[in-house]
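Only one chain is given next, in structure tokens, and it is the form predicted alone.
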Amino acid sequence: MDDELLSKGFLDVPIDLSLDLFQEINKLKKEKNAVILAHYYQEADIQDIADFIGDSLALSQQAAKTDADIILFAGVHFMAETAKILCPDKKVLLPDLNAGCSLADSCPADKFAEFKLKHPDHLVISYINCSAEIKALTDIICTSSNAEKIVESLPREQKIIFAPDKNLGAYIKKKTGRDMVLWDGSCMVHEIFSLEKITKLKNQYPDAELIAHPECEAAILEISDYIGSTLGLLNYSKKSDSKEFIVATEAGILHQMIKESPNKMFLAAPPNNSCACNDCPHMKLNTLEKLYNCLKYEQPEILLPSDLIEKAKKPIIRMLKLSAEFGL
């Protein structure tokens, strides 16, 4: 494939508008023994065509056990990297290489290595939303689903560096009372929610429960009725007797919430801007058209040095083993 076609970070190849992309993608999946893994924050069409939809923990578990030859990851760069780290012999594809992550970008590997040297007696727990290079500097990876249990599994006297999300780290530190040093990183989506606008929305819908992801700022978490991972929020909305919810996380999850609970109402928590909802601009770079071209031409592909894969894999495997022990 001509490198010029990938100069934008994705295959800019014209598509026959008469094609049924759902049908064509399903055909390509069978021909190539490919699996499509999609995060809850992807656009609705991508969620509907995916073989598996999940949060970071579930997607990592799925990548680790798949027997497909090709993994097409409909998510962001660090997620596709994680799949490649867990499956180095498989071809891992990402529809748009520009689908990065503001949280991962907030933790440069060189700066973090210097930070780590200042705390030599600390064990490093890194949220999975980080680069392969940060994973290679980490002792245990965690997700928002298992972070609290992973921290609690360590001896009480063990000092911890938690990276890169300061909000998730502060939430876990408060819940566990552990000695944790936090890296000063954050997610642009979860930091932009407006406390004032959410309060007004709660007044407008007094019966609505506010459910929030722990990447949100403390002020939002303090007024939340439930705090949990993306999957945790989805499961809670299904089980709760409430019929109305204000959802403080990326708006893509509302698609699954509505599908699972069509008789309930879901409102995207308002941000500090003029938008009606919160979309991750990186997640939304992936489109059904890019996914089709990506699978058809098997580009762009995620490639990582073997030594980096070896180092970054250890903390992920440690997380997966602990999660299995926890029953997650």
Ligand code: 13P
Second form
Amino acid sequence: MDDELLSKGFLDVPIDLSLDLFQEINKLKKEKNAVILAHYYQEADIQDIADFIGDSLALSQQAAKTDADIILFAGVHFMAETAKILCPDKKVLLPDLNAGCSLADSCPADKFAEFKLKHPDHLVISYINCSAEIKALTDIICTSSNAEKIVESLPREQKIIFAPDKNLGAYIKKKTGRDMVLWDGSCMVHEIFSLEKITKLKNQYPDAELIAHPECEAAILEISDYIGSTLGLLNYSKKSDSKEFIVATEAGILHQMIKESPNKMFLAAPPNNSCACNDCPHMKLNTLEKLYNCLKYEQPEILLPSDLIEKAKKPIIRMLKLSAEFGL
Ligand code: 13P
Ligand code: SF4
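Let me have the form predicted in complex with this ligand next, following on from the form predicted alone.
Whole complex next, starting from this chain.
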């Protein structure tokens, strides 16, 4: 493959418009023994073509156990990187290398190493939304599904550095009462919700439950009826007796919520700006067309140095082992 075609971070190859991309992608998947793992924040078409849709924990568990030769990760860079760390012998593809993450970017490895030096007696727990370099500086990785249980599993007197999400960190610190210092990072999507507009919407729909991701700011979490990871929110919306929900997380999850509970009403929580959407601009860089080219030409591929893989793998394996013990 010509390097120039990859210079934009994705394969800029024209696609025959008469092709049925669903059919073609399914054909390529079989031919190449590839699996498509998609996060709930992907566009609806990508969720529908995926072999497995999940939150960050479920996707890393799925990557760790797949027997496919190729993992096509429909998500963002740190997720594909995690799959590569867990499966260094497999080919891991990401449709668009520009699909980054504001939260991962808010924690540069050199600055974090300095921060760690200031807290030498602390154990480092990092949210999976971080680079491989940060993972290599971490003792245990967590996701929003298992963060509280992982913190609780440590001895009470253990001091903890929690990185990079200050909102998730503050939420866990408050719930567990543990001694935690927080890295000052955040997600641009979950910080955008407007307390004022949500309060107005709650007044307009008094029977609606507000369900929120713990990456949201404390003021939003305080007025929420349920707080959980993306999968937690989906499961809650299915089992709750409520028929109306205001959903404070990335809008992609609404596709599965509507599919699973077609008779319930889901409203995306309004953000703090004039735009009516709360899509993650990184997640939404992946398109069905980019995914097709990526699988066809097996590019762009995630590659990492083997020493970094070795170091970054340990805290992820610790998380997977603990999650299995918790029954997650
Ligand atoms: P979860 O998949 O753990 O819910 O995290 C949400 C997120 O922001 C992923 O980028
Ligand atoms: Fe990162 Fe936030 Fe987008 Fe998730 S939703 S990928 S945390 S910027």
